[in-house]
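Given as structure tokens, the chain that follows is alone and in the form predicted alone.
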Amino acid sequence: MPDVNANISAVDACVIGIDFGTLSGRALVVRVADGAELGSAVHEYRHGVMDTDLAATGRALPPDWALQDPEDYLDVLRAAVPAAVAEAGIAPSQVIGVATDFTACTVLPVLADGTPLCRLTELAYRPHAYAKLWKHHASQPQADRITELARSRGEPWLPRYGGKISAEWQFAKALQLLEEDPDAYRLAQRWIEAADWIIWQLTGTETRNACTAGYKGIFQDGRYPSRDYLAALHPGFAGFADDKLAHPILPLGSRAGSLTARAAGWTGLPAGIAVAVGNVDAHVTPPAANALAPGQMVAIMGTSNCHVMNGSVLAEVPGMCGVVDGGIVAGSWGYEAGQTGVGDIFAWFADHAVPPEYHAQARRRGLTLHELLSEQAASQPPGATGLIALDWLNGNRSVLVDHRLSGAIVGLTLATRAPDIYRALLEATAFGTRVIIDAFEAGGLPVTELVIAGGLMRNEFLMQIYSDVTRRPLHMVASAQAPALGSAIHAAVAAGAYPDVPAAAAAMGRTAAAAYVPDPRAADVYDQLYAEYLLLHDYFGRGANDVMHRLRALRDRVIDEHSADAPPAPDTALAPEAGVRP
């Protein structure tokens, strides 16, 4: 390994990976020489996810909104980074580089100097001034129009996204901003991923990374969608890419700049150390597993599932989130798919649908509710619940790309109990992953290995279900903090410790041997259940029965009518906001 700093030995050099998740941020101190994890710290976001009301005012938000306050991200730098360094027991001077990863697409409107619009006093009460989290799905109508116009015009970039553009991505959310709050859209001089905004705060330099630009920003073959196409969507949208996105796209692992004195004050780290360009939590994870070969699919399992893998050829997979040249590592085509609800589904069920006696039993036994439900669900064989579920409680990211879809459970009887439903929901998410794997293989991209990362890999029962349903061994990322480790690997490259990401991954990343193998008897039963899942999947998801869309439309209409009849909240009387339901 080359000498990384004249004053720091290669043995002592460390880097820090900072993983910005949905509810918290984590900092991880990693030794450059071998990837050893020396210390970590987590900081919970003070504002969390704003999906029912706006924290600044208490103003109710419409359905399908999910906002965040970017000040929470800065608090992670102030709190988690110094705490991780202290736990690691190292001197800050040993740190030679920092890198970050973020949920995506989490995007926010800012001024030309990077100031978020929500920091402006006159805009603090306006929902559109805040960061829109990845699971903000209120821009589905805009996403539908983006897709339909691209299809009718034969836009060459549409097949790179499986034929549909998601409501979760940059363009749909920006078009919603324009149409519902044109004043805020006009004031926004930049429309930027949080992944790039946080690097701006660390370095003082605005950059854009190849990952979010490619997967979330429709940047393909060196360009964004044309001005002519954007004008056809909305005349006021014609200059969106030129005015609010235009910036050089930097490759992953490259150096975005140096840590400023201000950011050094936040973090306690030395000013001037390397800061890598931004990245996405899922896409930094394959290096943490040293799983960069074509066909090695990495499933990052948490609140949602994201499935990423490299390929040596360009292929079109219906319903994939995207394929990007260099989207995971330079020199390969990076593929992405995913599920919008996994851990969130299990949490919803535990929080809102489990009788009190289960909570009491878990407390008596010193278990979490999830541990108790998993234990009881595992006591019966596959198929014994008589249930099948659809894992769309937060919509469908792949392969249907439709966030107006919703969940369903079939087979309920008076004998059904909470662990039965819990098991059906776990199985449903595994079926959703199998749909994605099948789509990749049908598209000419064999999935040769399935590697698991993320918080849910701690649930052994769930892992065995995934192995049985997919009929594949599961290899587990050795790190419990894989995205943060992946970011640290990119920090090492940006600092010059390794020539490229594969070299750093070979030294610092690691994957455990196959920890779960499919049980043939269980897999046979799951094949039968999967066939039933596919029938429901296509019946409700491909237009045979549009009841989920009709229910969603009815809900929105009733809420609109109720809101129109209600007296205005005090803050809305101060300055009406165009186009947003109060």
Contents of the next structure:
There are 2 protein chains.
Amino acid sequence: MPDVNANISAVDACVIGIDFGTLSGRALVVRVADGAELGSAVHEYRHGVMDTDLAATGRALPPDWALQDPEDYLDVLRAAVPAAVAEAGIAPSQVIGVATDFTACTVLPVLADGTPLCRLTELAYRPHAYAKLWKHHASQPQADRITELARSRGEPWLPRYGGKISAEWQFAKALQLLEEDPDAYRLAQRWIEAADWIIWQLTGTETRNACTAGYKGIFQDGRYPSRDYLAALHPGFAGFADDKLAHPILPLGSRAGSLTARAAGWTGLPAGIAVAVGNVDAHVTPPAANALAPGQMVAIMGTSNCHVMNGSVLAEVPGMCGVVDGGIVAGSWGYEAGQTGVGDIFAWFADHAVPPEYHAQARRRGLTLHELLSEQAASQPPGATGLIALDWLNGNRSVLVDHRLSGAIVGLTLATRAPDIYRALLEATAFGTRVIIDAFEAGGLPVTELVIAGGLMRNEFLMQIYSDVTRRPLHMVASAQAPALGSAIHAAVAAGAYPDVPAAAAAMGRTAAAAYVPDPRAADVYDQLYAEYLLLHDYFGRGANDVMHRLRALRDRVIDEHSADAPPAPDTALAPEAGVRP
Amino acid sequence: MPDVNANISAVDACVIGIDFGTLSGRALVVRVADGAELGSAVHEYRHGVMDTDLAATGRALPPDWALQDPEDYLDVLRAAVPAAVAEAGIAPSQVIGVATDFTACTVLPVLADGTPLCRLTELAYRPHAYAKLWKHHASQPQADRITELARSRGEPWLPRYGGKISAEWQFAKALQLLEEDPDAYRLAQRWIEAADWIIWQLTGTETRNACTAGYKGIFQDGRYPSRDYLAALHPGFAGFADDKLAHPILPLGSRAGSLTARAAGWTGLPAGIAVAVGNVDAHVTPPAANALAPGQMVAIMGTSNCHVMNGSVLAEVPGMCGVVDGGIVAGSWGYEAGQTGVGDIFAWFADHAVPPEYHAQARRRGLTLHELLSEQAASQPPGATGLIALDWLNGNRSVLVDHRLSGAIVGLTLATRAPDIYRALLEATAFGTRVIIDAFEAGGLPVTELVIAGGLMRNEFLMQIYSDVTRRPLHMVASAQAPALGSAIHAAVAAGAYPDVPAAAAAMGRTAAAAYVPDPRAADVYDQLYAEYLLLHDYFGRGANDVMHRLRALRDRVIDEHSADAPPAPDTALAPEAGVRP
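Could I see the form predicted together with another copy of the chain next, after the form predicted alone?
Entire complex below, previous chain first.
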């Protein structure tokens, strides 16, 4: 029985987990005693993802940009939390703690008091003043230099990130800010993950969490990259970590502070309740599956795939996203790897490459297009499509860490049909996951159990492919909103209801064991296809033929040269008036 | 002024060209004096292409089969010829000659009197008794052995075919017949191109033409492959050429005979008029463009591309389809190369990979889907798609001569849209043509002029791409039905109206010169993309990565193993009753 606030019966105590996704935020009310999910609500971000133009000006953004307006995050607190409490039918006074998880690295420039630069009138029209969403990929040139310099100097932290620093992370995005909009860089007194910024809004004080500091902020062995290294990158960047990042790092599940009166007003929750330190959607999920032991790999499958696993030892796996001490749970080495496009790719295909008769048939039969394509693709045995695909339509995170790679399909004939290509894309993402598992095992980290979470769990055909391709049973997290449940578990720990996250996870998290088991005959065919995948993976991904890079560079150049109405470079001139927007 | 039958005014004399295509036959009435096209008519084949099941039985055919019923060809004589004469508004008595052209190698087994085996009741249910259409590709294993044995024995004719004998041609298809249906092979007293069979039906006597004998029948330097070679291929095949092929070979444009009373009854034309020897759709086209000089390459662009060119010298171009003495016009070496999928690939894409909104927009604006996709693809500069494709969805004829290759697309991103892929496929076929031109020039055959014919002439966007990619002006044949016009030119020669084909072509054929000229800036970008195409072409096509072969073999195996209702092997048992079908 958890140890809760004396004024609330242990049976009644609840916590709230808030999961900030790419397009919306979800609040979930969870009973502390057993993890029962009592009610939830979703709030869609008003500005969504700004990847074609900036809402404030309507002006076009360059390719590969992806911004958000942090005001949208506050709206989730104002809308989704009260709605979830109402749906749960509990009294707000039953809530003893709140925790959040966020997409990452989603990062923004703020003043010393946490005010986002984009809230300043004189900066609101400048793209660089906004939050850069995780999938903002325009910092690739900076990321390349960060990696190259670290490699040439033998920086000790580089192997902890699989040998490459991603364009998605804090340093690349900050260096892009400095180089493209130095005024905004100078005005940014802090550079902070949205994961930590939202906690600042809830508690009124800045905190930094071990997860994003480690995975996205290159914080290793108690320090950031050296001033010396940063100065070599760019003279103006020397003080970046000291001036804009440095702050005590708190372990996951610890209490960041108490809910302020202002935040209590937004959420309808009692002021003063516990707020946990920030966390990340993927990393908060293993507790929801009660899968925190070394070797239990949790794959969170949605628009992208994220693979997280605890290890008792420090190993350096080429191409992993990172290994961070306490990155998933305090006291273990947290490993992370990922695939940048999964559900995103399936959605792209359904939206842009499926002829009308499939849409009509799906409507007629009351199926989604994905259900119809899966059904038709499933009617043939593995190997019958004659196709192999590379799942890099959104780049490759693990193990190649290269956002400039692109997708490929080989084996097309005049007899190829939409469900064939759909299947090949599903299979390709499964092969991508197998590459990651193989890399972990080759790196000395056996994967003893594969646990699946995320929205793609619902596609049974896809799940069977993953089981067959990896030759492993799949255990499924037993919650449709695992990140929010994981956050709730952290809230319970922050509130003192459990001594630590593993204890809370044991009481509140759960999986369905071996929900899918591999079919040996299918697995044999997939072994052959996987060998083909690996050949192409290495040919296109490891430099034997850099055609994907060249095609992308050519594309960027000709669009730049030929397009009379090319989108302008982001605004960097300061606006005449100044002040905070209402 | 041509020298025509004394009873007909030279101004009034007409000829008829009949073009037998893949799905239909077209008759064209042409004025002998100047090539004016007076009227035409098309007749669709009742059985079309039998590639999924045999019409006579409804039973499924194995993969890669493509059959036709020769009765459909006779229907063209009965329907299209009278209709064309009627449309022309001429008297049948004005017609002084008839000539035909055909798809090739389309070949059938017949009795000594020309009766197709499929007309025999006891054979009508057997697929091997029918005409094998040019794109019947199920003879690939036989073709491989034919090539391999010729290579190991150093047969002198092999280099004349670019080093490979195609599965599409007479010997591979006949060897498949022998091995899979030996009874039908034995009953086939003659093995004849449809191009020659139709002339047999018009004149009542068997003839063989220099074009198909050379390109499709391995007839070189006055002889077929030796009995010794054929016996080494298969003991039962030793007499194949002597018994089923051998016959005097007539030059193109010569008179095969006179229209029989029976054929006069079918066509409504006067009995006794001249009938030219058989010819092939591609090879009959250069006269229609009056492009018979060495170096004038004519690309006939339709479902597939065929490239034909005369040369004054004998050269051996690796990967060409063939070089034949008098193969295009008597007295010159006729060179042929080809691409197995062009318009077929664009149609595949439009039918199977374009989402509903494009269909709806095309309908709304009264455009074909191809017009809409071309318009949208044309709105971006070359290189902007970021894509490169291999145009092998129907295999590769020149220069790789490998029907088991397949298509590939590289460079896909989440921002890729249907017009981008469409454009990449268009470009890929242009790169394929450039590979062929480069091979000719490297083989010592300069291509001094590029002339375009065929249905794809109408796509201006595609034409500009071909001009840019090849860096050449395009001259366009000035007839929408060039093969039928080319046949008519041969009919005029056979009728004695002109001394030879070049003289008739000069009077009756025509082009629009330099209708498209290359844009140097686009050509520069295409040079870069072509370099990428070549890299992938050689990687996938020349054995560095045989993944396309392996995927196809795996596909065939798993479909065979897993499919409970796999299509049965073609029937080979003789039916109990015998006799000729009515």
